Structures are given as C-alpha cells and as structure tokens.
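Only one chain comes next, encoded as structure tokens, the form predicted alone.
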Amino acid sequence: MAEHHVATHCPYCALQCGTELTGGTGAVSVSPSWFPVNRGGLCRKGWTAPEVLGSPDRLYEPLLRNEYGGLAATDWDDALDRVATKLRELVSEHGPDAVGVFGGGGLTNEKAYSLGKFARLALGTSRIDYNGRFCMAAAATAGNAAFGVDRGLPFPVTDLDDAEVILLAGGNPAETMPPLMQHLEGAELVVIDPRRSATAERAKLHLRPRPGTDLALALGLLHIAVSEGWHDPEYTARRTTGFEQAWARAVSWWPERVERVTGVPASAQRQAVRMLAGARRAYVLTGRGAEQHGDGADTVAGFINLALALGLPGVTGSGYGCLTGQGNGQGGREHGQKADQLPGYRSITDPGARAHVAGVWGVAEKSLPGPGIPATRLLESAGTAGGIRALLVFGANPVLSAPHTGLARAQLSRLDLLVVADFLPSETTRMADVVLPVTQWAEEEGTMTNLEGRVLRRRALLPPPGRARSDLEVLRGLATRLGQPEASFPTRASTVFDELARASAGGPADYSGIDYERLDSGEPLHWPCPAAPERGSQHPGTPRLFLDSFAHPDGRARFTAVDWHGPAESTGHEYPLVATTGRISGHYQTGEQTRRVEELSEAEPESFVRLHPDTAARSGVRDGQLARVSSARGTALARARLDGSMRQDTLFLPIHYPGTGCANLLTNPVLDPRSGIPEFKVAAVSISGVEEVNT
C-alpha cells in the first residue's frame, strides 16, 4: 500500500484540533495543521492518538456470550441475527420501550443521527439517550432557556484572543483541552475552581468555593454587579427580559454572606466583578465544574445572568460561551440521540417539528414515539418493571461513566440482552451479551461538530481493520432485519449526512445549507447555516450568533430567576469531606483509548486522590499510600498526593480508571431536574489510608 495523507481532526476533545494522518507503508503518524483552534499545536493526547489504532486488544470481530460465560468469535449474520431475533421477542412481549439506546458525544453527526432515527424508527422506543447527559447538558438547558439557542461557544475560539478578562467557572483548559490556552494568554484570566488547577495557576484571580457553592458565588457576584453599579441597565433594558425576577433573588446574596457559604472573600469577589466590568472585552465561560450538580441548570444560568447583567452577550468582542467536553458534545446533542429532541435541535414535543422529520423519514408523524427519559434513570431502569430489557450502547462507556457506578453495572447486569458496538474492549463490552466491533477516527469518513458550532470533515486514512464495520452499516444490518427498508439506513456517509441536512432545516441547528463539496473546499461554515432561497446562491453560515438578537420570538435573551439550596448531599461525622472529580491531562474520559498509550499510561498509571497534608495527616494517610476513599454508595481505592494547595474540606479524584480505582463508586446519582445531568462534583466521603502487604 503507497504511503498517502489526509487532512482531518483529532479523536478527543471538542477543539477538533486540525491534523494530517500519514500511513500506508506503516505506523500511522500525525503532524498538527495550521487550523485555526489549534494553529500548529496539538496536546500529548493528540500527538500520541494514532497509537490507539494498533492497540493490540483492538476488536476485530462479533462476539457472541457463549453457554460457559465467556464471549467467543462469531460471523456477522450470525450476530446480529440473534440480536434482532431477540430485540423482536422483548419488543412483542413488553413493548418497546423495553429497548433502550444509549449514544455518544464521540459519534459522527452522521452516526448520531442515524442511531436516533434507528431507534425511533426501527425500536418504535422512546427510551434513548447518550453519555453527554452526564457532561453537557446543563449548559444545553440553560443557553436554550437564556438564548433560545444552545451551541457552546456563538462566536469562534478565535474572538478569545482579543479578550481582555475572561471568567471561567469550573474549566480546566490547560489540562484538559491545551490548545485552547494560547488564545487566552492575552487576557487576565479570573479562575472560579475549587482546586488549584493548571489554569489557575494562570489566572490574575483565583476564587476557590467549596464544592457545591457555586450557584451561590454567581449569585454573590451578580448582587456586586448590580449594587455596586457595575451593570448595564441600557443593554437589560433594551435586549433583555426578567432582569428584575433574577435580581430579587439575588439581592440578599450580599457578599459577606457569599463569603461565609463558599469561603470566597468578599474582597476577591468585588475584584472579580471590577475585573470584568471594566474590560472593553470580556467573557465568562463555563466548564463541567459548573454544570456537574444536581441544581447545574441553575448554576449556569447563575453565570449568564451575571454575563447578560454586564452586557456582554451579542455583543462583538465579548460573550458568555460553555467549553463543549466531547469531541462532538457540540453535534452529537443536535441530531436525535438525546431524550427530548429530533435533528436540528428540535424538541421531540413540538408537533411542527415531529411532522416535518417524519416527512423526512417518510413516516405517520404519530408514529414517532415521544420523549425518553435521562440516561442515568435509563440505566437505574434495567431489569425493573416497565424498565428496559435490552439496551444498545453504541460509542459510550457506561459502566465506568454512569454515576454511583456499582448500581449501574448491577442494574446492566439484569438486562435480559446487552449489546455493546465499540473499537476496543471495555467495562462495558465485558458485561455483553453481543459485541459487535466498528471503526475508529482514522477509519472513517464523516462530520464533527466543534466546540464554537464550526462543522469539520473527519476523513478516513486506513480501510477498516480485521472484520471491523462502520456503525452505519451495523444499524442498516439491524434495522433491515426488524423490517425496515434497506434505503432508510444507507452506510455511506454523504448520504447520511445529506438527509440529515434535509431533517435539521428549519431547526435551530439548521445544517441544510452545507454539504461535503463545500466542506471538503475548506469553507468555515458555522450552524445555522440555512440552504439559500435562491439558486446559485449560498449561505456563508453564522460565526457569531446573537449580533443582532437573541433566538426567542422576540429577540430578547431571558435572565433566569435562581437561587441556591446546597448540594444534594452534606457531610457530617460518617463522612467529613468532599469528594470532587475531573479529568487531568493525560487521559480521555473513562481512559479506554489513552490508557493504551505506553506514554500516557507510564505518566500516570493508577488512580490517585489529591488532599491537602493537614487533610491527610488529621486521616492518618502518607504522601504515597494507598487510600481507601469511601461514600455511602461505596468505596474508591487511590494513591495519595498530598496538596499544599488543596482545600482543606475537599479531595479530588479524576474520573479515568476503572475497577478499584474508579472514581464513579463514589459519585451520587441525585439528578438536576431540569437537565438530568447527575452530582458528580459534590460527594461527602472519608479517607484512610491502607497498609499494603508485599508479596
């Protein structure tokens, strides 16, 4: 095989960083593209992702559970005929919402759209949903309810070089998405985390919260803004709704009691609101450690009403924006795999909207199911009565990223059938029933959706390997075999994505103006990008959104009216600290992928928990020692290192290894109710150290 190259993007995060694959005669190597969110750089993850694709372990062909419990090889008809012989017995004697789907936000818009349509199509079961529940869609459900529009950032990263203060609550970026650092390093940076992070480290201002505050915080720095005649009452006037709702529960947050709640000095809030309130540029941007609450919907719009008090919003050279985690959170929450929605954005609810996309598919429009329910409650549902019997997890680690994780892998264990579509053996494909093995990144043609709603071609370097499919052709040999026709599940990419440009038009994410030719010509195209009235003309997409107004009817952007309660749980002699949890640098989401990598996996092989050396000593733990960490749904073996910077209160745990070490034995499965995305930042737990035996 000739040694050729293709320009495409990197597999993790929602940077999509430009690179160019090289391979064919051997090892696949990467080299950075001038791209604009990256401009020539690319973080050890993305340096060392073609590793990834030889991993040795990788999955090759179907697996079949066989009568001793062990998964053994099989042939294509052969699994997936039995997977949809017994989808079909499930269905007929439960209905169909005994069959649940569960996505990812890693899938291809293409991949995305087609297991939604697969499952509303082929299933008729409304109990679908996807990974991104668990990280994004507290900022979905606050941008929608704020802007009338969700796309992470509604201006390009690009804009952030200008900025001159730039607030960031609850991100991480110089850990978990470095590129990015480099168009913040013009602004003074204000660092809302409760830890000292890499960006800390950074920033002109550090508020450290206790875990669980930061609700409060933003409340606390919205009564700054307004009592201390920092906002701006012409832009509420005139481009805002319910100013007045939000401020009335924001004035008794005065900053002494903000103080007292999140341990924030009064004095570094008022820096923090002069800051911003003085830049010609300014942004406030969020991050998981915002959102990861069982009142992160609220937190969030805590932060665009401070964001909307200050006037930022709409305006060119400032903003509020979310960092989108997943490397396409941003697309894969548009196209259909989450509960509530249809592609283009559209609420599954809306009877406009269900007509128009079964007019797409070529189907009654009361043939559609209706709404689902969160992924943590459809995982809690297996096995139970009127809960799933089956569920097919196509791009997403369940077991090891659900919440309270011990209840997650017993629920899963009571499925009557589990099938697992993956690239490389997980916690997850270890407990199926079926195992059906599909592409990677390099593998595969098809569409990303970034962090700033820019839409990118990933394009395949290598043919797939050993008796690997593209899930595309795993849907169509699942649906065909449940009787659907062959023509409504093409496997070509193009095709895919040119219905799916057909089914978004008109939605809030409208995609029907772009195409591949013109995505493979290099055109930057943002959503919406609307297909244009007249022929020969076309439209250049949105860059930025809200210039002119917000997407609501009238045109104005809703402040919401919040307030803070606690978290979910507190602690108390049992458990005396709070357990938070993240990323770190080297690894990806549950680490199935990075922990493959000799580089990454040597940097930081095992799990670990940061506390501060008071913590540690009042808890009788060394620097070095195995902890023991334990909540009320169970208990987390980590190596310890001791933190001067550490809150005294808190522990951090990141979320990347399985077994023992697993972070998600600890983590509590309280929901925010308006988003469903589950408590993973405030746990109370305890610690102790363990005396290990050498063998």
The other form holds:
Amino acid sequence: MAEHHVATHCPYCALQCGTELTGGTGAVSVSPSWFPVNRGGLCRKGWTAPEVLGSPDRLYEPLLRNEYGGLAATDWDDALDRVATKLRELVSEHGPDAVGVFGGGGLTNEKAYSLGKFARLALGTSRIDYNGRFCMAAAATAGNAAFGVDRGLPFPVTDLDDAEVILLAGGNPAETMPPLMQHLEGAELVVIDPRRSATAERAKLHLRPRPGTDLALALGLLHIAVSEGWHDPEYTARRTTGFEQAWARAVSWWPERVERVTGVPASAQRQAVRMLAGARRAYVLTGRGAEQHGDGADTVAGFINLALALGLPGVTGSGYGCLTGQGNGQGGREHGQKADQLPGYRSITDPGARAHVAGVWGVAEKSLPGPGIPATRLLESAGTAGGIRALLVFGANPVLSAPHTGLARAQLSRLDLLVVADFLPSETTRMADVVLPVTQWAEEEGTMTNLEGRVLRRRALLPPPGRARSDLEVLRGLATRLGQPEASFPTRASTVFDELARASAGGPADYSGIDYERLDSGEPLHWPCPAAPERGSQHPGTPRLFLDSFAHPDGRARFTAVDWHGPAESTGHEYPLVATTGRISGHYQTGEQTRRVEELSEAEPESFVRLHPDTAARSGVRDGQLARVSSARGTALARARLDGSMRQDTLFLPIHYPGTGCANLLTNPVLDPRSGIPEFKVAAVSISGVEEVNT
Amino acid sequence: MSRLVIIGDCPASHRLVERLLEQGYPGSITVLDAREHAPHNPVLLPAVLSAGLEPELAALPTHPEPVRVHRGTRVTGIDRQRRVVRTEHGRVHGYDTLVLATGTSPVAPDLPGIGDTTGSATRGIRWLRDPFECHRLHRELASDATVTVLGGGPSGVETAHALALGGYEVSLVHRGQHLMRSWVDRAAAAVVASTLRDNGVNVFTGEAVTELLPGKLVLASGQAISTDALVPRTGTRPETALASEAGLRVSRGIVVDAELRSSDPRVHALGSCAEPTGGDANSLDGHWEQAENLAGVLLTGRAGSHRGGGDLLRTRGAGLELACIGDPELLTGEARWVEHVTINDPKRRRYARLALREDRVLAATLVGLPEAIAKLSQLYEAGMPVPPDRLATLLGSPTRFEAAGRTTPDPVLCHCNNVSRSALTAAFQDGARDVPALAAATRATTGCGSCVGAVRELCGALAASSSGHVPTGTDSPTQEGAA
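Now the other one: the form predicted together with its partner chain, given that the block above is the form predicted alone.
Following is the full complex, with the preceding chain placed first.
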C-alpha cells in the first residue's frame, strides 16, 4: 500500500485537536493541523499516539477463556455464537435486565448510538451506562437543570481568546489538554484547585480549598457577588428564575465563614469576585475537580449560580462552560449509551421522545425499556439478586476507572459472562470470558463531538489489523444472532450516522441537518443543527447557544438552591489526611493507551503521591520513598514526591496506574444522588513509608 | 402529637427549625415573634450599610408549611404548670417543649439625652439592629454625612469599618485605652486602629462622651465631633425577662446545660439569650452549633456530636483582617510549656501572636495576615500541627522544598512535550536554527505554547555564539530565562 495522508483528530481528550496522519504499511506519523482548537499545537500524548497503533500486544483475534482459565484465540463465529448463546440463556432465565452494557466516552457517535440501540432492541435491557458517569456527569446534570440543555462549552473554544477573566473551578488544562492554554493566554485566570497545578501556576489568583469544600466556596463567591453589589439584577429578572431560593442558601455563606470551612482567605474570595465581576468579558469554567464529588451536581450548580448572578451565560463574550474530558465525552452522552437517555439527548422517560425513537427504529414504543441505573450501581449489582449476570464492555476499563476498584473487581468476578471489546489488553479484558478485538481511531471512520459541541470526522488511515473488526460489525454480529434483522444494525459509519441524525431530530442535541458530506467539506457544525425544511436552506449549526433564550420552555435559565453539607467521609484519627485524585500530562484516563507509549511511560513509569514535606516528616515518609496510602477501602503503593506547595492536609495521586499503584483502590464509591458521579476527589487516608528491600 | 413552641425568631432558632424540618421532626412547630418582619442574617448588615444591599436580601428564608410563624406577636407570659404561653393578643399556645430564643437588646450608652433603646433617628441615634434600620440610614444620610460609632468592641469596629466603606465620614469613640480590650493586646489593637484610620475612620480611644448635641458629640476631653448620626455599640444584654418571670434560673443569660436545657427540662434556650456552660456563645457560628445540638436533643433525646464552634472571633468586612483564636489569656502567660511567636509590623499593618504547645495552636491573635488567618484557624480547628517554619506560615510565603539530588542541570523547557534544554541544543546543532524548525525537530512549543519565549531565547543565545558553541554554566542568561 502506498503512503497516504488523512485529516483526522487526536484519539485522546475532548479538545480533539486536528491532526494529519501519514503512513501506510510502515510507521504512521502525525502532525498537528491548523484546526481552531489547537492551531498547530499538540501535546506529547497526541504526538506519540500513533505508537499505540502498532503496540506489540495489540489484540488481533477474538479470545475465549478456556478450561484451564486462560484466554485462547478463536474465530469470530465461535466467539459471537458463544456470547449470543449465553446471553439468550441468561435473558430467558432471568429476564433482559440480567444483561448489562457498559460503554465509553471514547467511542464514536456511531458506536455509542449503535450500542444504545443494541441494548434496548437486541437485548431489551435497561441496564446500560458508560464511563462518562465517572467523568463529568455532574456537570451534565447541572447544565441540564440550569440551561435546559447540556453542551460542555455552549460557545466555540476560540471565544475564550478574548476573555478578560476566566474562573476555572477544578480544571487543570495545562496538563490535561495543553493546546487549550493558548486560548486562555489573554485572560487573567482565577484557578480553584487544592494543589498548585500547572494551570494554577499560570493563574493571577489561585484559591486552594480543602478537598470536598468546593461548593462552600461557590456559595461564598455568590454571597460576595450579591452582598457587595456585583450581581446583575436586571439580567437576573429578565433571563432567570429561582434567584431568591438560591440566594436564601447563600445568605449563610459569608466569606469569613467560607474561609473557616475551605481555608481560602476571605480577601482572596473577594478578589476573585471583583476580578470576575469587573471584567467586560468573563467566563466560569468547571472541570473534574468541581464535579467528582458526592455533591458534584450541586457544586457545579453553585458555580453556575455565580455565573448567572453576574449575568454571564447566554451573553456574547461571556459564559459558563464545562471542560469535557474524554474524546467523545460530549457526543458519547448524547446518543443513548447513558442509562436515562435516548439519541438526541432525549430523556428515556419522555413519551414523545420514546415514540420518536421507536419510530426511527421501527419498533413499538412500549418495547423500549425504561431508565437504567448509573454505572457504579450497575457494576455493584453484578451477581446480586435482581442484578446483572452478564456484562458487555465497549471502550472502557471499569476495573481501573471505577471507585473502590477492589470492590469493582470482586463484583465483575461474580458475573456469569464478561465480554470486553477493546483493542488493547486491559485490567478488564484480563478478567473477561470473551475478548473481542476492535478497531481504533486510525483504522475507522466515524464522528466525534468535541467539548464545544462541534461534530468532527474521524478518518481511517489503515485497514483493521489482524482479525480486528469495527465495533459496529461486532454489534451487528451479536444482534443478528439475537434475532435482529441485519438492516437494523448497519456497519457503515455514514449509514449509522444518517440514522442517528434522524433519531436525534427534534431532540436537544439535534444532528438531523448534519451529514458526512457537509462535515467532509469542512463546515464547522455545532449542534443543534436541525434538518433543512423543504426547499429551505441548510441550517448553519449553532456555535453559540442561549444568546436569545435558554432551552427551558420559558426561555429562562434556572438558579438551583444548593447548600454545602460536606463530603461523605471526614478525616479522623485513623485516616487523618484527604486524598484527592487527578491527571498528569503524560497519560490519558487509565493509561491503557499511554502507558504503552515508551516515551510517556518512561517519563512517568509509576504511580506517585504528592504531599507536603511537613506531612511527610510527620508520617515518616522520605522524598522518593515508596509510600503506603490507606483508606477504609484499601491500600495503594506510590512513590512519595514532596511538594512544598501542597496543603498539609492533602495528598494527591494520579489516576492512570494499575495494580498496587491504582488510586481507585482508595476512593469512596459514594455517589452524587443527582448525577451518579462518584466522589473521586475526597477520601480519608493515612500514609506511611515502606522500607524496600533491594533484591 | 408533640407541640414545640419557640419564642423569638432569631438566626439560632431559625436554624433549629430548618434542621428539625430536614430531619423530619414529627411534632407541630409554632414560632412567636414580636417583630413584624422576618429574621435577617446579621452578617449582612454591613453590606446594607456599605453596598446598599436591599434589606429584603438580608432576610433568612421563610419556613415552609406546616411551621406556623406568628409575627407581631409579643409573648406576655409563660405558665409552666399549664405548659402554655400567653400573647399580648390574649391568645394561648400550649406546648410540650418550649424554646426561648429571645435574643438580646442593646445596652444604651451612658450619655445624657440618649434615653432608652427606643431612642430614635430624629435625635440622631441609629441602633442599626436590622437591615431596615441600616437601609434607612443608607437612604437618609447624605454620602458625606458624619457618623459616630460608640464602643470599640468587635461590633463597633466592624460597624465603623462598614460605614467607612459606605463613604461616610466615620468616627469611632471608645472609652477604653485600646480597642477590643477583652480580645487583643495593645499592640494588636494599635494595628487595628491604624487599619481603620487607613480606611478613613477617626479613632478616639480613652475617651468618654459627655453630651450629644444636634450635629455633634462632645467628649470628656472637651473635643466635639461632628455627628449627624450616632451608632451605639456599647454592648448587649440577653433578654431574660420572660424567663425570670417564669421562675427559670437566670444569671446574665438564661442558664442552660450542654443540651441547651434550662432549669425546667421542658424549656430550652438558645442563641444570644442563653448562657450555656462552655462553648462559644457569642458568634453566629456558635449559635448555629447550638441549633444543631438542640435539633439532635429534640429529635433523638441526645445532643449531636457537633463540636462547639471553638473560640474563634473573626471580624467581617473587606480589608478588616482580624482573628482571635482560642483563649487570649494564653497569649499573655509566661508558662514554660507554651511557645510564643510574635510579629509586630505596625507600618505594614500586620501583627501576629501565637501561643503553641507541641506545635498545636493554643491561642492566636492575627491582624492584617489574611493567609495566616485562613490557615491557622483551620489548623486550630483540625488540631493539626503548625509547620516548623512559623514565620513562613504567618507571612504566607510558601515552604521551599528542594529534595536532595533534585536539582536539574538540564531543565525541561517545554513541559507539555517534555523537551529539555540539551535536546533543543542538539536539534539546533543539527540545523534547526529558528523556533519553527526547533518545534518541528523536538515538538517543543507545540503544547500550550507557553515556552515559546524560553525557546526563542535559547535559540538566540545559540545563534549568538558564532560557532554554535553550547553555552554552559549557570551564569548564562538563558538559564535564567528557562528557570
């Protein structure tokens, strides 16, 4: 095959930097393109992404657990037959909800859509959810409640270029999505983060709350905005509802009280509000730090309330947004792999939405199952009465990414059948009964929707290696074996997209005016982009939402009355410190891909724990020493890195490592009741040094 | 069904009702309050004075049904035998549990012509007890009016500060030799006074007042201060009349035990009318802790596990950074087991005095040190040790930590792509002679782009040395640029 080029996008984060791939039979090389979000930039994860394509342990063949307990290669027909037979058996014995489906925010829109359709039609199960639940579900819930629609950034990334002040609550883009930083250069940054992250280093003002107190801080900022007269009563009256109820809670959060709870000086809180309120163009952005809490949706709502009081959302040049994490975290939550949703970001409990989607699928509305349960609960239910007995995992590694991973592993081991479709071996494929090798980014066609709601084309440079198949083919293979007509599960991405577009028509995330032809011509299409009326001209897409009205029926944004009650777990004698988790620049998610890139893996080969030198001294931990970090749930081993900028009550661990270094051995599986997001950011822990014996 | 009657709608009893509702209190709740309008959050009074906050925004939220709140209803008596309270309208409310939350009334200053606490605006007296009184002052006084605050305790200091932020010409007159005498020492008080003066407050200490005349206040020293409005902040007295008439034990306030129970087990008291054993009775935080505790008692028969608010005084208001932690007595003592740390920096309006034992904060006074206030109050409440570098902690400079062997002779210039100085130098020598070429060769600058300057500088330095010789040594300017 001759060398050729394709224009595509990076496989990793939600920024979806534009890239150009060159290659053929030999090595593949990548170069950044002048796409608006990255404008020629790329981080080291993106530069080294092609290395994963040729990973020596790439999955090339279906694997089946044999009588000796090992995974052995088989052919597709055998693998799919066995899976289908077992699924049929379990469904007939225990009902359709005995089968669970677990998707991922890295799947293309087409795969996410087909997975949701497969679950509801071929399996008839309500038990589908995805790893986005671990990621930014809180922001989605809060965004829907406030604005009537959830699109990470309701404006193009490039709008941030002209901001004067940006408040970034719990986000660290300087490490997690470095090319975004060029859009933040012109603004003064206010960064809220318990630790001095690479982003906090660039901030004009850094607020360092104790982990788990972010909502108290948000309430305090609202208190200052109103009590010091910075709020915009005219905007509040004209464009919002619910201010009085939200204010009634914030009344009790004066800055000196917030200081006591959060450790953020009252004067710094005041400065933050003055900076934000004094700017002509200002943004409030949230990231995982604000979201991954037992009160995550309320915490995000607290920051949205602040933005609304200052009159930012829905105004040109200002706004609120969430920095979506996973590559297709946005699109992945719009097309039906979420427990409570149907394509087009429709609610599965809305009779009109059900009827529309059932119509597109050619089935009766009553045949569609109702809402399922959030990811953590789905895993917990494994092997329990009324719980799932089989789980199909597509594009996720829940053994590492779920909170309290020790428990998650035990739960998955109780299943009668675990099927994992992936392109690399992971902690989850190692537990599987059947492993199905699938294609990855440079081997497939499809679309992704980035953090600004823009729909992008992913293009294939290479043919599928070995016997790997596209997830779309896998789903069709299973669906037909479960009695579905072949035509219901097309395998051509553009055909799936056209159906997805029809299914989304009229929904909040309306893709019906988008097709591959328009995307391939380079049109910047942000949803909603409804189909053109007959003889009408094509809809140009919606780069900026809410300028005229918000998506609630009354056109107004809603304040949410929220209050702070503290994290589920408090520190005490046995576990006197707080562990918080996060990401580092060299790795993505559970590191399944990036840990296979030599350059990245060599730079950060093992898990570490950052802590203050005084905390280390008191705990008898030396710099560079292996440390044992324990919570009520488990113990992780990590290399100590002393850091004078850490809070003395806080430890930080990255989430990317497997085995004994896995940060999720420690995390608390308590869930936010509103969004189902787990409390990854707060766990009560202790730390001690480990004496290593040289062997 | 159990009947709970609460006399007085104050922040403490308001929080009590909220907590009872949240936790599903099974009985009926009736609140009787003599005032016409809803209770307010006292912390917002300064905002009404200084920022013109609408008084309605300072109100505490309205309780939902089925709580019955009777406003404008003065209670005239408690009959503990019959377990009823009588109101001025002749109504009778039976109770199974009674909670007194009657609050305080201001102590009028000893000043001829001031009369009792009903002293009115016409005579220039402004009590500023609720947001409406504050708003009236804000509305009625011209922005250049003169306001005198009488009394230099925490409340007088906060009020004077807020009025000054509101643009008035403010005087603060205090009888004692220094401000906040029962809280801070002379040196700290001097820094507080200077801070107030910086904000435009005229501070008079050691001054008694002799007479209030139209437009001016006469001091014992003979000096007259222009005064369009006089705001007394000369203390408060718990409202205990109902309790003593009902035969309950009253000392300065209504005496209650740790479960906020008075000498009659069916009658509780909380908030500023109560005199609890231990705990912090004087702050809003303390009152809320009481409310949490009493909610626990009424629901389960046991006080909750809430710690008392701790002895922590924190002044409120932008630019007024003062905290008093723990027992101030410990700051003056000379006990051998107490470690003292003092910083007195009057020019920069900073003062700190710490009393530590085994690295833990026993007591502290902190003025003008916002970072230290935030940090030490958290360490105090968590019982965590103070870092060994006390001065760095107080002054807010980060602890420097250089691990042995962590100094890098070859710094990373591009963190996003992990490109070191030596890698860039090597690329330069291989022919990459400008930033785009270096970027293409090494990927430096292609992440967040923040290292472009450093890379350009290095490139310039390498080009300047004609032979392309690599500058080494720490004295090279590029090294500094890279650091």
